[in-house]
Amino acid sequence: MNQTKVKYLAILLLTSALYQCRPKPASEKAPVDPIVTPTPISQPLVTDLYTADPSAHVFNNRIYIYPSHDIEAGIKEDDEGSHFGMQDYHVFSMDAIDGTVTDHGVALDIKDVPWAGRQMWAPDATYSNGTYYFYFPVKDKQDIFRIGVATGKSPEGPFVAEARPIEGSYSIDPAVFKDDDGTYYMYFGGIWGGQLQRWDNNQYHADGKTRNPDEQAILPRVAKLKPDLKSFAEPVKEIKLVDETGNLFTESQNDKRFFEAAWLHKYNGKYYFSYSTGDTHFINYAVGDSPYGPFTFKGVVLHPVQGWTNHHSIVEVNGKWYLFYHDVQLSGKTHLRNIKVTELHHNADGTIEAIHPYK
């Protein structure tokens, strides 16, 4: 390499030197690492429309879920949960659950129910004698949170509401449980948006607040349904949730008190309870030998998803135990949620094997 071209090349490697030492401007400066999504251990099982709260059944040997359809409501965020302005419910099923999942489209729209005022939220369904009730909550003329019954004579719907909501009832997220000897029992509630504070001893409350942290938390309810399914046979009784020594939750345990979400499935002759504690976001499961508890509290079902909600349903299909529930893998958004679902475990003592929803 001749002179010349030892001196250009010297320049090159100079002024390269100094080019990567001098102060960047801002436009080219290193981007900041974006946030690592964790991986899912499952994958949403509707993509075309937000899905949330999925209460699955197994009818005519198909799985039929029942979730809320969340929609942009273009309403501002509060801890009242006015965002989730849900209109409709779609009924989904597959033959299996790896199956293709199949939309049947509306089953229920609140311009066809004559009481409902606004927000369409978690529902359930059942069957007995050829008419399958869909049972739904929606806030009344006046705001407060009521649950109606609907029927129709598919799985899928259409369903035909009642011209009025089930007397008796309040707050949120039915869902009934068919005991062996053909029993059928509505378990319900959710506080702060799900009103659930503003109830005593069956009475509505305006005014009623959330407990101090030291306070017993809020219970959640059930009520015996009447043979028809559209009427409670007694009056709504509160469920204690206890912890091993027989204790009463307080405000203050929110890992563990009762939140929302309520579910209840049987094994071994064992009642199970689960259930969402909310602003703490697990799914945590309680055992009892009745359907009216007491249910003691055992431990977590499944860990935190990404947004705000955790809601769920617990469905045995073909001898296997499996865990419906959602997330905000699509939005990135705790309003616009995606269903999934993933197998459950019980354990050789009755305890659930723990869920981490990410790898």
Ligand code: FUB
The other form holds:
Amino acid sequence: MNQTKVKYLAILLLTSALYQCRPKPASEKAPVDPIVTPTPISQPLVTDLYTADPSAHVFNNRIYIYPSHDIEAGIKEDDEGSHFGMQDYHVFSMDAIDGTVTDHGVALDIKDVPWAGRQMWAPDATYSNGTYYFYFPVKDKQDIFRIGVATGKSPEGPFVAEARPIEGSYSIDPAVFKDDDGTYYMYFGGIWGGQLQRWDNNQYHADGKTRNPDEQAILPRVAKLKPDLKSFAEPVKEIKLVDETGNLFTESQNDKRFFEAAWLHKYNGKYYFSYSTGDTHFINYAVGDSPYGPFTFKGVVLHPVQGWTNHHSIVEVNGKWYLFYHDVQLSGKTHLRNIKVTELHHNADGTIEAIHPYK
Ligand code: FUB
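Swap state to the form predicted in complex with ligand FUB from the form predicted on its own:
Let's see the whole complex now, leading with the same chain.
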């Protein structure tokens, strides 16, 4: 090969290499494995804040939502839920299910709760006799979850917290139900980070362990409220959550047993207790004839959503029923959630049509 030919070949190779390295138009790019993003059945109600655990109620013909306010607290994720480091609550409202959502601003801040230490988790609210009552779980200064109450004259807050937590209260996720006779009950509890495993016979055991697979699963709790709605009228009771044959679940039945996120609604005279199964990520429901239970397991309300937690409320608005829930559509992160709503249907036989959150 003479020198001219060598030079010619070198230029050819260089040009070809440069051509291969050029930025390629989309049509020439190597195919990328498609990321399967499920299509959600509903969109986030709030997009400028992260919100979760929505407890919804109708007050004065308006829908009010009492959620947790998720933040990036910068705490490493663990089984205790330490990464859920929330510090305040906002209240939201809408005049209709598809109406504009109004953010009413901060309704309660952790710095205004004298006994609070850290982690403001899933709240709820109720109304009686000119006053709105806002219930919230937060760890006290000894790092034990307690349930607090704060009051205000408007459903949107702000709320003023009592100086101490509700006496005899513990664990997380309060949900307050008013029965037709005017009696109010609080349902609550949550295992693992919610610390319910530390409570036995309403006594605290710092070393309380979650149960072994063959042991009876830990039960949710209920207490009737006094008419002041700031204190329990009786010692806290366990709620029996049983299968169709009347047996309590074992810990190994973790797609059915209670984990957290208690809620109660009444439909056609029956009491519907719904809850999250936590580590298996379902919202299930069970039905009973008394606000104290026993509640017999019936099935799934909501299949798992994106994100580890699943937490809901069920409310009737103008004769239709709705499920408020959350997922992590906006952030993709378990601790930065967004609240949503979708219609819920009771079948003619009283069962609930299970909701699949993605198409
Ligand atoms: O939001 C913090 C905790 O996550 C709630 O209290 C649980 O129910 C779960 O949703």
